[in-house]
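Form predicted alone, single chain, as structure tokens, below.
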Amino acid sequence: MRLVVVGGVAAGLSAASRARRLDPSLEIVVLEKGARISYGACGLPYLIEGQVRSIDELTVYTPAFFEKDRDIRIRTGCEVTAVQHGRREVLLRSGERVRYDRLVWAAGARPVLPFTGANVFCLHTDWDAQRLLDFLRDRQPRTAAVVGGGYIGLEMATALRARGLAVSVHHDATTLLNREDDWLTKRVAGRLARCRIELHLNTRVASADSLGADLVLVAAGLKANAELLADAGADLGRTGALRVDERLETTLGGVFAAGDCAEALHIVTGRPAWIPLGTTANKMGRIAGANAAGARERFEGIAGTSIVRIGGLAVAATGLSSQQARREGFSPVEVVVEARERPKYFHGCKVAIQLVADRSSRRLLGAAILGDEGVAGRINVVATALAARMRADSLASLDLSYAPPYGPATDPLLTAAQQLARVLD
């Protein structure tokens, strides 16, 4: 039986590898339209900043590794232009037809580009990064405008500022990082100001010329690469990405979808959501690959847990903000607590923690944590609490570790949870 996987980065290679482990007899073919597979796209902003020396350092595995060690055939430069599910074939741009018995669609997403130009860039693939690096080297721009206030936009604003450019950020909403949270936006705006990065909120950019910058970086969002499967008969969900069941199978039998092209169940709302993240893609790929190989595994869902570094400030979030929770039918209550990450005599930095819970059930709904240290570990605790459907009281009573070099006797997360429980009483 032949399994064809479309997409050779996070979700696709996770799917192919898991399918191989479960069924050594499968013929597995991965089709990747680019020239490179298995690279850490999330590291591209740090490549631009100079913390990563070359794109090659971001490469995890080569095609030769997959073919020799895992018996998975990798074909790069193969762009799929159509799916003919009735014939169990995908059509390549070259005109070749590739037969499949099972198909994993891991085609990802593509950047939304409202305008183009010789000095306009996005940062989605290795090719995008190389083009931008060449421009920075050859043209030596002095000013940059970033369009978009999401993760990539703010990471790139930091990266370009670190290279010495004067940077401005232009965002068409009033809040940053898709969080709909004035508190978080105010904190991030303060850090951008400290880095001398101009921030323009609620600003729609019509053209690159209107920005007057030497370099324009567009990070205005993504669109799921779902159209080809939709044309073949697969249903799209409410988000515009592919609708899948708990086994990540689309409405086309034997066709699975994983990663940025597909929806996933949100563990807080219980509804499908589309939150394109590399961690989600890897996990979905494993389940899709297992089920394409004949398993019966269930994808448990996502909370949208993320963390980003902005001018040295770690900004992490999971679950829902108060605004998002209210829109989903909850009655949210939130608290914001500032506390030292370590005891004062250990020169601990301050961390700011926002917790959100539902008033009637006391169930935790989400969190945002900002600080210079210790943020990743604490947001992961809250993500675990969301998966366990914990109430604020349960979070407040967790037995967390303590030693002065690592944290105070009462962790700031517990302090926030205790305050939240009091507000709910």
Given for the second form:
Protein chains: 2
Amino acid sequence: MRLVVVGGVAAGLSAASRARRLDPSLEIVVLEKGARISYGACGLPYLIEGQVRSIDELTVYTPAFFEKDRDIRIRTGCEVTAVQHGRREVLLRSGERVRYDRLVWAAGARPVLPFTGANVFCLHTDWDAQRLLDFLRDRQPRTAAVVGGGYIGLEMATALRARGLAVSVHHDATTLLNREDDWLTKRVAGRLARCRIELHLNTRVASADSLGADLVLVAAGLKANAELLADAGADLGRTGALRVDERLETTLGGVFAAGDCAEALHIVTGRPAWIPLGTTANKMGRIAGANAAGARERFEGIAGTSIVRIGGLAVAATGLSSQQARREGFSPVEVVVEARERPKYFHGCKVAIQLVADRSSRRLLGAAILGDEGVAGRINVVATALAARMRADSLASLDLSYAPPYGPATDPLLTAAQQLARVLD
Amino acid sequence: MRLVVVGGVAAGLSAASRARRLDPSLEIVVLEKGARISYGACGLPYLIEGQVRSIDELTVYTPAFFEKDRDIRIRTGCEVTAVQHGRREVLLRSGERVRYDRLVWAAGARPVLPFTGANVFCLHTDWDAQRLLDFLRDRQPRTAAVVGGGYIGLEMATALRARGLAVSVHHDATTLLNREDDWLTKRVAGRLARCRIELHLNTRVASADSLGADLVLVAAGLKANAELLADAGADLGRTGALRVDERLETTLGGVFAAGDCAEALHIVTGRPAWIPLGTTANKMGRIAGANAAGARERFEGIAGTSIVRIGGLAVAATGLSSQQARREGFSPVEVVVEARERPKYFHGCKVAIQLVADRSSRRLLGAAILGDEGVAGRINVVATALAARMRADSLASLDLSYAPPYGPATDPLLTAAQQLARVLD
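Now the other one: the form predicted together with a further copy of the same chain, given that the block above is the form predicted alone.
Starting with the chain above, the whole complex follows.
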């Protein structure tokens, strides 16, 4: 029995490793288009910023590790150009055919590039990062325009700003960070201004030249690498990514999909969503790998939890904003609370918490949190509450930890939940 | 209608404030034995350490605030010496009788003192702290012995150590921090050793003199201030604290209890427990105050979540240890995982996570986490999962936030939960 995994980064290697653990007798082959596997692509902005010194620092495991320790064959430089599911074969660019019994499709996503140019960059692979680093070194650009106000766009804007460039961000919507939320956008815009990063919202950029910048970084969204499998007969969902069932099997029997190429169940809406993130890829890969090896595991879904650092500010969100909730048929109620992360005498910074709940069911729907170091932990509590379909009232009565060095006696999250419960009454 | 609240710190003032919010017409009187209300008693060790400069910094609200802004009468220096529930009266030490229609008993707890002496201290009230500060200033002690290895004992040991004293800790059990957990104890003992704090476990101290220290700090446990209400006919639970129903009403009709004097439902065992903590006091106070004002709110219970900083190490726990779980009739399974809190290139410290689950139901029972800054957030995620009665498998698939400055792509908590699920299979 041979398992072929297409894609050698987060989802693919999680799938291969899990399958190996569950079935020591399986033959496992990973086909990776690029030259490098298992690197933390999310660290690339920090490579540009200088926090990470070389791409090698981002590599988690080597092919040799997978081959020797996990008996997983890694083939880099192998681009799949077609899938012939009737024959259970994938076709490589070299013309070679690779037979499979089970297939895990973890081909990721690719950046949408509205235009190209010698000074136009994206930041999706190690190769992209190297090209940008070379340009920064050789050409010493002084101005940069970032196209896109999502996570990568804003991380890259602050990274380039940290390198001393004058930076502007151009975003085609009125709200930032893929969350339809004016409150969050206003806060983030304020922080960008403090970093002296120019922000242009609701601006469609037609060409690189129109930006008049030495360097243009495009982070204007991704597209799921789903076409080849769709050509082989797999269904796409309404998001354009691969449709999968709760076991992450595509509509082609024995073919599983995981990571940025596939949809995932959203635990708040109960409907498929496409929110490409590395954390989701790792978890989906584990489930897809297990099921490809014969297990029957269910992927419990995503809440769209994310965090990004913008000029020292941690900006996190999970679940739905009010606007998103309204479109999904909820009657959202929203509160915003600002409080200290720690007692005054521990020099606590302020944290701002927005909570959203459904008026009739009192069910928690989402949150956005901005602040200093306690933000990740607090958004994770909300993500956990969302997974448990918790009501605002239960969130308010959680038994959270407290000691003066770590927070105030009543955690700001509880204060916010108490206010939310009051507004719902 | 008059509500009398006995106790003017966490639970009492939460109760009074909530009652006022729900019923603007209620007459509300708070009787506080001491001279000061509304101060963060949990900050006292940090006052001793020097992080807090004066007791005034710990005061949250003044009596004037409660009187003017909340129309709540605050009477300090009023010690209740008896309750005559038949006549709906409390008797003060002055001889005065105060009539009530509803009573919230939030009289707290008191330290158990096995011995006293001129160089023997406890740290329960602002007065205790002032006496200790005076002694430290006037007598310049060079050695300190701390009796008790709970939270206050260990916080005080590190606070005195930080002031330059040679410190020893003497604890009458084999495990520290009120958690029967050899793993946790070993880790904490290691950290104490690094701080050059001597630790003597399983040692009963008969007298202050036997310790041969310039200063003796007793933090050997608390006793609920429940006797006066028990004398008036209220039932005590098996823990010795006041028995309350889910609305926090004692067995005396119209008399509610909240905070350190009362039991609370433990969400893991489903049985009453007595774990005196400020966070619980605040939450119980809110519910008791609401119900005393005529609402019908339920207190959802506690998980015993706590965190303490010991020589820079954050030590947190929630729910049950394996040993505690076994005694409660569970079949505990335990895993310990060590991982980086952040990617290597962000100089992440190590975090150690212990998770406990029940073998047959796979239900999560508890956790202990030690590490740097991400500890509070992670223990709170587990506390939330406990409140939701989550299984290990669901914990492993939580959609937690990730960005390199805040954590590794697969959060150590998820790694631990995955291992736990594997061990349960």
